[in-house]
Each structure stands twice: as structure tokens, then as C-alpha cells.
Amino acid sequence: MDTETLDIRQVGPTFAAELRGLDTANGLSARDAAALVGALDRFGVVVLPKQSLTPPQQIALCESLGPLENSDDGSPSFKELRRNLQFKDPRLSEISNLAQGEGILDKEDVRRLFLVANQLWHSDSTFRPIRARYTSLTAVKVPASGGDTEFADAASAYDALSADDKADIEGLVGIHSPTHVMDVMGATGPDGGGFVSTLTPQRRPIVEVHAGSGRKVLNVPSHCSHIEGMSIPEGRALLTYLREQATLPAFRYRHKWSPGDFVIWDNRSTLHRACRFQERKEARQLVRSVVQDVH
């Protein structure tokens, strides 16, 4: 990284950094893309304050890092996420409680279900055949209080496990389900929204080696339904324990949004969740794009 033009400062206890000096307005040069990837490999979460990227600029920046996910794929409910939204490109989705960027969503709007689901610790798209490598958010409107995004360092959390724990989970495979979280929330039944998905569950290691850093990480997001070869109760108890270890306060960074902030993170080495706010009273609008984890 060219330290003469780029300034990076760690902001979390073990990870997460604020980066200044990138030219984000017109995509990224090969040099700047490599610098950003290097920062993501090292810190997991990178904050670029007050960039105020337009949706086309955000798409161009993220496409500098790889192909983008189509946010509509996998479920009729996913398509509903962009109904009455301000931004229509399927390479984008809105994390928003607003219709057309203005009025608060109706209480019965299906998109409110996803706002609640986002409050669980997760990594994006682990239930898809191609999971998310990086996710980015641009803040358009933020509430006066609450609505932060919290991140957890799955690499440092793995390092802190006991030797016995590491031995017990080595080689285990988790089953990541497109409906598990919604089922836990009661949203797959007709009285809870009737969420369905055309995607099939995915097998992913509980312990992975991060391709960029070489560090071992815990892969235990809320979409992980159970552990292959274990009874459902035993596997879910272990997943709950590991998720608690991965999200201890010592491994967390909480980002308080300001309008225009651009935050990008590596789903392979972190977990994240949305924090509560007065979503029936205050506006929160973030624009999301996802870079696929293709090899």
C-alpha cells in the first residue's frame, strides 16, 4: 500500500480500519483495488468516511473487485426487497425502511421482515451456491440514534479458542440453509410472511483458511442450520457456543453511520448484524452491493 497517498488507521480492538486517500468516484484503478483488497485481508472491515457515492459509482467501485451478485436471485421474497424502492438495479439492494426513499414502510410490508432478520449475526449469502466475498453499504439516510452496524472478527475469535475446542471442530461441516433464519423467526409459515426459497442448502467448513490472510476463521453465521454428522440438538448447541465466542465484545467493532459513509467488509473473515433503531419513526436508508466469492 502506498503510504504517501493512503492513510489507514485501525478502529476496532482487533480488526476494522478507516481508510482515506482512495479515489472512489470513478471505480478503482488496479493499484487502488489491490490496496483495498490488502486492507480487507488485514482488517476485515474497511470504512471510507463520507464518500457520498451514487449507485452507479458504488457499482463501478465494487465491480473493480469482482462480479456482483444479483439481489433478486433465489426467492420471490428477495424480489420484494426492491418493490417501491428508490434504486432499481438488481446489482443493488436497499437496507431501508422507506418507500421510494421517503415514507416509512407500512407495518405489514414484507421488507420489514428482512430488517428484523438483519439483526442476527450473519455473513452474507453463505446459503447461495456462490457466497458473498465482500459486501458494501453506502449510507444515504441515517436515524438520529441507533441503526449502527456491528461487526465481529471471526479470525481473532478462532485464535482465542482453547486447544480442545479447536481440535473438536476441525474438519466439521456446517449446512447453510436459505430458510433457516426465516424459519427460526416464524416467517416461513403463512401467518409469518410465507417466505420460500428456490435455493438448496450449502455445505461449508466450520473452520476455513482465509485465502488472503492465511488465518483460520470461524464460519458460524445464523444461516448455518446444523452440523453434518451430528444430531440437530447437539450441532445447534455447538453452533450457538461458537457464535457466542465469535461475537464476544473483545472481537467487535460497531460502526455509527454518518450520511455518505461507505463501508465494505470481507464476509469470509467477519460476521455482522444491524442494530435496533426506532424504525417506525425514523428513516434509515443504506444502499448495498455484494461482490461474489468466485475463484
Contents of the next structure:
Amino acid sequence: MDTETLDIRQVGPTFAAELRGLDTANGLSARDAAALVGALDRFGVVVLPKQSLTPPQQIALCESLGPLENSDDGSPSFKELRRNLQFKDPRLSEISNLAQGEGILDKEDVRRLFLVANQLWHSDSTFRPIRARYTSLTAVKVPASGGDTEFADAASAYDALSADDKADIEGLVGIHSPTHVMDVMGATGPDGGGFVSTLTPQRRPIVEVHAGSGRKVLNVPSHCSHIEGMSIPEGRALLTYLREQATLPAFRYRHKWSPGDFVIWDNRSTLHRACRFQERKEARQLVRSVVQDVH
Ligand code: OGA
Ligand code: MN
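Starting from the form predicted alone above, please write out the structure of the form predicted in complex with N-oxalylglycine (OGA).
Expanding to the full complex; the earlier chain stays at the top.
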């Protein structure tokens, strides 16, 4: 498809756009892949309404952008995510409160823990050796109310920091831990589910330059447990402050899902979180594939 026919419209305050006219049926042409990457560089979150992609179509589209993550890697706890999923391909995962795509998950099912963890502001897989560049979701089942996904613009939030704050954080390195969020939620102890990971923590700059836009961005997801060379309490206080700045309402876009929506975001320039819904009563199922941050 000719890129001239693409229609892009900003939907968030400083970022996030709806894109129409992309031919998504059989993976992307080199030209359309470049157009999508350009839109992601500029807008961070790109919504393609009413695509209803099949799992193979979603995989093909994402593979046009780079190699895909196998989200089971690194932990017996992560592997537990596969239990009761409808979609089994390791290049896909599923954000759902359903067992085999049907009934609501048992209250004790370990997978519910990950759905709770998704309610904290984060950026995907920063605790893995290779972080997520893009995450994509296709909505299969959506609740009547709630269950939105909220995004925050970490580039505009950086721009809005005071000169003193910018000077204070330049050069700082955050430690991203595979267990920190679970620890905060009390899920690493025996009473909380005993979450374990074989992954080791990752060092990542607090301020990064986005390769596609050249803009500076704040990298302060909830998985960042502390700051190198700073006392743990001091680092955590600073991280809490920075995460608040990065997620101020002025920098947020909230996506209300309709079945068939395809949303893809750049984890290097945005944060996101899942919003609450009646998860013991209503069904929510999204198919997910992740493009790794490799060059
Ligand atoms: C994810 C995620 C949020 C949501 O898929 O990485 O955090 O709203 N999803 O389900
Ligand atoms: Mn996520």
C-alpha cells in the first residue's frame, strides 16, 4: 500500500496517534514498516482501530519490525503464565483473566498476580537483558466498563522537568530488578506466591536518548528498584518523584478498548499500566507480542 494513503491523527495531549490505511493482513511492506516506525518515533503509542488480526497476522506484522520476545524466558514463575492460555505460540502471550479463553481464572491462579502487577506504571521487560522495544496488543474480549490501558509520555515529561532536576539526574543509572515489583506487592515471600526469577538485575540510564527521535526520555518504571551509587531510600524517593512527574495527567493517554483494536507502543519513550475492571465478573482478553530492542 502506498504510504500517501496513510492517515494519522494525534489522540493524546502530547503523544499517541490513530493510524489508518496500513495494510496489516500479511505482515508489513518495507515501506509500511518504515511508516509505522516513524509514527512510533513521533507518537510513542499508535492505535490501529478495528483490525481483528489473527494471531499469525499479529506475529507477521510484529516480525516486520524485528525479532520477537519469548516471554517465558527467565523464570519458572513466568512459565506459569502459559498455564490455561488459549494461545500457545511462544511468540505470543495473552493478557487475560480467562482460563483457556473461557471461564474466569480461579482466584488462586498465579497468572492473576501478573495482571495485578500490570496496574503499576511500567515499561516492558526492562529487567531482562534485552528490553522490549515495542509491545502490541490485539483486543479479543473487553469488559463493558473499565479495563482501559493508560500510557504516559516519558519524553514530554523529561522536557518539563526543572533545570535543577535535569542536572541532578544526568548520568544516573537505575537498577531494574525482575523481582522488585513482586517484592513491593508482597509476592516473593511464601505467603505471597513465592515469585522467583533466574534473571539478574539490569543497569539502565535514568535519562536515555531515544534512538528514533533524538529526544531525552525518563526511564523510571516500577521495575527500577534503586539508583546506583545512592542509598536505597534516597534512590527510591527520587524514583518515586520522577515516576510521578513522568505520569502527570498532562502526559497521559487512556485507551478505551473495542474488540479488534490493535495498539502498539514504544517502551523506550512511554510508560503504561492496566486499569481496573470487574475482573471476577467480566472477561478481558488481549493477545500480546513483543518486539525486542535489538539493532
Ligand atoms: C502489557 C501490559 C496492560 C493492559 O501487555 O505489557 O502491561 O492494560 N498491558 O493489559
Ligand atoms: Mn506491560
